[in-house]
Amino acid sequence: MSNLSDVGNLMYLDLEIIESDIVPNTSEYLINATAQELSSTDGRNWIPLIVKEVAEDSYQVIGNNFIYSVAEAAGLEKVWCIIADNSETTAKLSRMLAREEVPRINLSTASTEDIKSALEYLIEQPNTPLKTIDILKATNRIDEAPRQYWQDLNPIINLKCGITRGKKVKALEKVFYLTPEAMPDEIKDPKVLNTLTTTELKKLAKKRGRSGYSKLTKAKLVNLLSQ
């Protein structure tokens, strides 16, 4: 596997000993047109591939896959590469730095500004289902919600901030993930209680020994449990 003495080095490697299992998300035109430009110069990729060693004299691209596709299309025999270690953390960061993977932030602990900038990024994407949402309203309502207890992103639907179920919630998964805290045994905060389903609220009422809860609406259950 990777020779530790090579990690971090810039090396000029034969293209035939490098492989990539990622197809760059770009048009064939961009690959071929760039390959023509590369071929018309000295044939050197001045932005290197990021590779890891998978066996002796065998490497795999973990970053800058577009450059690998261009080098193949240009018929290069050798390419400049930076040798990385074999960790998934390094591979993931390399993809992010090469803009081949979108970084996600922890919505359980994210700051107001981070939530706002993440939503702005999503709204700027072509064909996004979030194009019409009010950024400030959505940011503030998400920020104020008890998101530290959310198991998934569906509670956002109940915030009435323009993000409804289906494609809009699914779009949020591109930039957010959650690391939920355990729900406290004694919950009286209405904001937290509102994130629970009616069934969960009834189970909580039963656990607390409350009577007459079985036919109550969600709003009345929240009011009962918040006292």
Contents of the next structure:
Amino acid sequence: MSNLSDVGNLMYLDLEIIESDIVPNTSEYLINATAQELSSTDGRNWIPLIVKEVAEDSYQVIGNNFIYSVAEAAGLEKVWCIIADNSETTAKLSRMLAREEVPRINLSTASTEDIKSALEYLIEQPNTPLKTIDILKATNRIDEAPRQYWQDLNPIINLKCGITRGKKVKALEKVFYLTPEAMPDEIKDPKVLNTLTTTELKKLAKKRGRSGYSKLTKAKLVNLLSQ
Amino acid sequence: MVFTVDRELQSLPPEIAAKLSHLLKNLPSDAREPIVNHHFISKSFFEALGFLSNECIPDFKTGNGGDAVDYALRKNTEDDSFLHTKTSPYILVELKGRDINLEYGKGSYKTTVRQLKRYFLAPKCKSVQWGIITNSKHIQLFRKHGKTIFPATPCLEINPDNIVEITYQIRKKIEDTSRALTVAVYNNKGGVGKTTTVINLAATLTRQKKKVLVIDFDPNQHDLTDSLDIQPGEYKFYNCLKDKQNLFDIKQAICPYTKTFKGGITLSFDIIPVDDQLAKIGEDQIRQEISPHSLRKKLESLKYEYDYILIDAPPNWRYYSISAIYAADVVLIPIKPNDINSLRNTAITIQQYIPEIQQSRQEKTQGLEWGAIALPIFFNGGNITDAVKVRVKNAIAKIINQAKLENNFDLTSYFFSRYIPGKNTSIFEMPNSAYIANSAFDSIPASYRYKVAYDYYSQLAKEYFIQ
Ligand SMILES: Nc1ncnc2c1ncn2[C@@H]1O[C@H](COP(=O)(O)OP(=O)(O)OP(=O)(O)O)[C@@H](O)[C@H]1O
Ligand SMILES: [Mg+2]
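Output the structure of the form predicted together with the partner chain; the preceding block shows the form predicted alone.
Every chain and every other molecule in the complex is listed next, the one we just looked at coming first.
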């Protein structure tokens, strides 16, 4: 960084010129009790706010929002801040490092271990709809499914591992994203074909120059295409 | 990828041997990594191991973030030059300078081993079979079989006088890579699920297209043989074990266990069932005829035939379990989580019994083989509440501390496979499942019959064996 930039510096800034637009979902109790602790010492926030400069003398919090709330509640006029750069990736990473955002992993390529630990994390969350899920069963079925082709998480519903349509499969979006591979046209694996809809299977049959498929059921289509 | 083995090689070629020893002698006593690399490893050691310079890639990217291992080695084939394709590495080498102490047990040794293990499990290193750490004063060879990693030699001290012999021995090992991983399933406590684990792991690995041999080495109970309803053939395993002249072929003691499923698919794994003769003969007589190393020797001829050899051992520390662990590469230990005694027993197994076996293996191989190591334990069949879990974790912490204080033995990694200081103390849990329990009477493995049981044991297999 050049000498003209504050990026990377620890600065003592007026709370007045810092904005915090995400409201942390932390209890009033934690904020106020911590604020009292802060006021009863020398009023210095040893763990800094992470901010970015949005305009000259105008900053926005990108990490440690909790500290902002506490400083406000303690009536501090100035807080210690680290100035980060303006990129969205920095903001995102800062939120993750501050544990304000849950990182997601790529389910198209994740290892079985990563899938298992992600599910374990979800199950430990308060009020999770996944409380009763059998971890080993769910992990193994997801791991062995043709997930590299999944366009969304809905095929998980068909794995019969207790993750049903609605709240449960939705809850998985918190930790998983997908970067689907295009499915090769010549695919024959019934396991993969079964994940397609009837319409998609018919399209595939057409592409392969098959005939007489238009009235077939899904099971028969899968059978035809896996030959 | 399979490489042709030069089985004729009786020792290193004289000019290569002379160069190796000479260059090591000429290394300054304070040589840092670049010097060790330039004047010894890349100049002579790789050649002595049988690799041409275009078969060694320095700074090989493992595919895990920015990680790069010092060297990856692999022989070229006619249509595939390693230097160009950079795929299917066979050996990883992590180099250090002489300023880094690689003596066994030292802090810098442990860090280096951890580093090698991380490289082993990285995405682009799946094909790797061997790993070497060295600083030109010490050297150790590690084996990687699927996900399983274990030392193939002790950490050996090297000098200009022994470098030729040690390099030759390492070369012999890497040119003769066993297809099979031999696993003894053991706990000196009874009824923890050893036999159940062996049967279901065998079936699960078979479903995953691995070739598996199971040995029922618990003649007094012969639970495994009974529960799969195996009728031993004419041939006697007893005769085979006591045959010290190589007259009997162990293959004749093998019975296939084959199941045909609804869709017409047939799966099969092999079993060496109990020979009733063994149960009839007292242990005193057994020890007069059969040595603790006999089983290992007999299995030698099968190590290219199977992917996994699983041995079911009895719950005590006598002839059969000792032989099973002597024959094994790794020991898998199931534990009943709510039984504090079985935790204590396990600590004794790991600190005392297994090292005894290692010592004997080292003595019998002139210090060239390390002997079986324990895999991290897993909890079998106890659905434990959070409260019990906390109590068990506390008990384990106590056992670990005691071992550190009294024996200077670090048990941590045997209990917590993913341990990072201060954090992850997770232990694999095999659920208590009615499907698994009831199958004991069905003469078919639960993991063949029930999808859920397959899922559970598949996860167990992936925890320890399958990368
Ligand atoms: N995960 C599990 N869920 C339910 N039941 C189990 C499970 N694992 C083992 N069992 C049951 O526990 C009992 C003891 O298991 P097993 O015979 O495999 O133990 P073992 O350690 O081989 O015993 P021994 O020490 O006598 O050889 C059996 O009835 C088996 O069906
Ligand atoms: Mg048993």
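We call the rigid core the largest set of C-alpha positions that still match within 1.5 Å between the two forms. Worth saying up front: this structure is predicted, and the values here are computed from it rather than measured. Numbering follows the first chain given and starts at 1.
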Report task. Tell me, please, whether between these two forms the C-alpha of K202 is shifted by 2 Å or more, with the rigid core used for superposition. Result -> yes
Report task. Using the rigid core as the frame, report the C-alpha movement of S211 between these two forms, one decimal, in Å. Result -> 4.4
